[in-house]
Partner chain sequence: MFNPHKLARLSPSRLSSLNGQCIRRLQSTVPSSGEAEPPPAGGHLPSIATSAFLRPTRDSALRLPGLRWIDNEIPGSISSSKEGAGDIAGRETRKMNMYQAVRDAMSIALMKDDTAVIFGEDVAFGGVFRCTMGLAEEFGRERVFNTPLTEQGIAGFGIGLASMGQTAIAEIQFADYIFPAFDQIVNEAAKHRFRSGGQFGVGSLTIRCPTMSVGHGGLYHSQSPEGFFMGAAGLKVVIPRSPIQAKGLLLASIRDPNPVIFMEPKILYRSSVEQVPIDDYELPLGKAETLIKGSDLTVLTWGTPIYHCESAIHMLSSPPSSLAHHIPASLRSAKIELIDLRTILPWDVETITESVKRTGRLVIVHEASRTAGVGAEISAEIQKRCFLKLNAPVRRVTGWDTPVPMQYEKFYIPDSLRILDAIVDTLQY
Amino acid sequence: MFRIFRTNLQVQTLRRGVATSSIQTNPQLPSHSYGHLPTSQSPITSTLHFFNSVMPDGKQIPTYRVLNGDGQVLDGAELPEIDEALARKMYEQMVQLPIIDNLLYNVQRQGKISFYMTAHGEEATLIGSAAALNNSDEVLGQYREMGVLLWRGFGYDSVMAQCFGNYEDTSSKGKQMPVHFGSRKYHFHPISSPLATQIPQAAGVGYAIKRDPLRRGKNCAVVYFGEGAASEGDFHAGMLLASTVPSPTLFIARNNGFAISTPASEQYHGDGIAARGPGYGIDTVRVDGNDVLAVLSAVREARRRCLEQGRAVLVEAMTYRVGHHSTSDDSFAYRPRQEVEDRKRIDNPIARYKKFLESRGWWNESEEEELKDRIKKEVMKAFRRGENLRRPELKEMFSDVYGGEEPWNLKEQREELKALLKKYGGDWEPWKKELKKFKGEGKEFIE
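Output structure of the single chain, in the form predicted alone:
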């Protein structure tokens, strides 16, 4: 079983120096009186010394937390700057995610969309980080970051348009799989299916921001990924690039315990993803990803460091994926159902935050019922509208595939389709039926 290690410690900057392994009998750095290596701060020692930790005492990296499981502020913890309006907005945004997820998950099971992925259990990580960012920061997501877009104003109609691939889909005009969102308006780069490709791209985006006088010191690139993606070479390429060619790139690792069916215990032998940051000279923090206020505070500070230093920062959010990996997965084939039910009950990020709001007098049960009822009605309205809209015009199949001049092979394919539609589109019943699903019914090719 994947275990999350938590402490009551505050955010701290991890030391870049070497530390001692917990297996050594004498957990002290070897004494040195021989100076340092040239062009280095590494002290010369005559004692053979191995190390295997980023913490001075060989212990695991602490996890920053503000609220305990009952929504009470921990002794010594400092609340992030937050007023009632922001606190309520964050809660409402968290509550809407499982409502949308449940609907679209069931819709996929009915065969109305081809695929879906939920963010069950990760609501605090997504909304807490979204609230800490500037809405003009460039976001490169993986698969579960719909909440970041919703926070910025991406509406339910836009969500449904993308998942159904209808003509209102501004993400890709019906070309992408469901949950592969993108929005130029909301500074959210299009999601791509290959794992971890967005990580080195984010380092490039961060460098581009640094070179732009109008955005330097004002914005950063933010990249989300799971701990499974951190096993890809692209993770190390992105971290290395952002470290050696410094750029304001904020890496947010959602360590939810599983890379599809592979538990975190089989993904790495070291101390999670946070242990890798100091190796690249990157400021790093591990945060309780089920504590929305801890995430808000940690990401705010991480973003501040990105902007002030012009360098990368790594945040590892420790959470738990209570849903299946996707509609292509049955997680109970590789983990006990009771384990999932226990996590829902004892470490629910929405329930924890709700208790905090209630203790402040910022929320009550009547508001809870009204909120859920309103969201369900709005989501269902958007769903019914989205499933009945036609697909984009058939010609959009060829648009926005390449930048610059259109290549010869795409022109050739368009002319081939045009010839086929003119020959069969008006007479063959299967094609006539299929063309009616498109806006304009393909008439731009037939007439």
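Right, the form predicted alone is done, so what does the form predicted together with its partner chain look like?
Excluded here are partners and other molecules; the one chain stands alone.
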């Protein structure tokens, strides 16, 4: 049966090529201009063959690397275009991250801020990608991407203002938790805690860029997310839209091995996030996320393709979350301390890159101390300033819910709170104490 069937097919479509109009007496598979199947160009095979890999022979997707552990260029690797000034800037930007992280992590422990998340171990992924982008590319982050904002010039004062939620916090006027940055000026969309929501949004941002004659072909949308967030439906929605509609959207997966306590091995059964790219028909690369030069090269090329094709491109950066998930987490409850110590020792992305710089004569030990001293001083200065500024005015609580005319319910509720504060603000100790934390101490409400 099957043989005959196949022979018919071959005769009909392979030998004769196009469909004939000759009247068939036996039922035949319809032939079609796409090939043998109604909506696909899939070649027909007589071999029953299952597959389970995007690489031939079931091999894992390789990881692109430029520098070995000693900061030496791998045989056959091509250095990205980089001059001394850029190379040094990247290093300085990497070095600053753990300095800020250590300070704010400890400050949270002292109760001065309510929450914090470090990026220990992911410095090369963040700075390498930031350096590869155009500073006006639209970034949609997850929450560990402060480094990208700093690269663009956000500044320590703005970081502190957001983390302290003081009146200089332009990210959200004190409304969001720490590390939920956002900046129109720096093309950094506001962080939202619900995971993966930014991913389909990025596809829309990319499309908007494409429709803007001033930005078309010059910018793209860039979306960062963890390998954990990539399990959400929103990840698939975003990949699907940006590949199909399509829209120039660059997907950067930070695969740091953990989503809180859940190891990547329990997050997916396939070959990481990169394996999914070809499923959406998009160019994909996996890169050593601890090798800043590899990240720089890979993201530059990914961005180039993204702009050229006007379509999604996926980069999976392989790294390791050295720190705890957040200040609410103690990771030694689910991973051995030794594993973390080993990781830190074997592959510190900053140390690896430093060796490269030194081998070029672009960096030396005395500069190292100077740099760290300078950053520490600047960070501490910003910290002291941020710590001592009050919260925004209390009335800001009701702002930015709607644009245009404010609905009656909000107007009335503001009046309701005003009346309460007038009545009790001077008498009720918990409110008295709390009001002092706000700029103007709530006077705009009370008077």
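Basically, rigid core = biggest C-alpha set you can superpose within 1.5 Å across the two forms. Numbering follows the first chain given and starts at 1. Small disclaimer: the values here were computed from a predicted structure and weren't measured.
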After fitting the rigid core, is the C-alpha of E405 off by 2 Å or more between the two forms?
yes
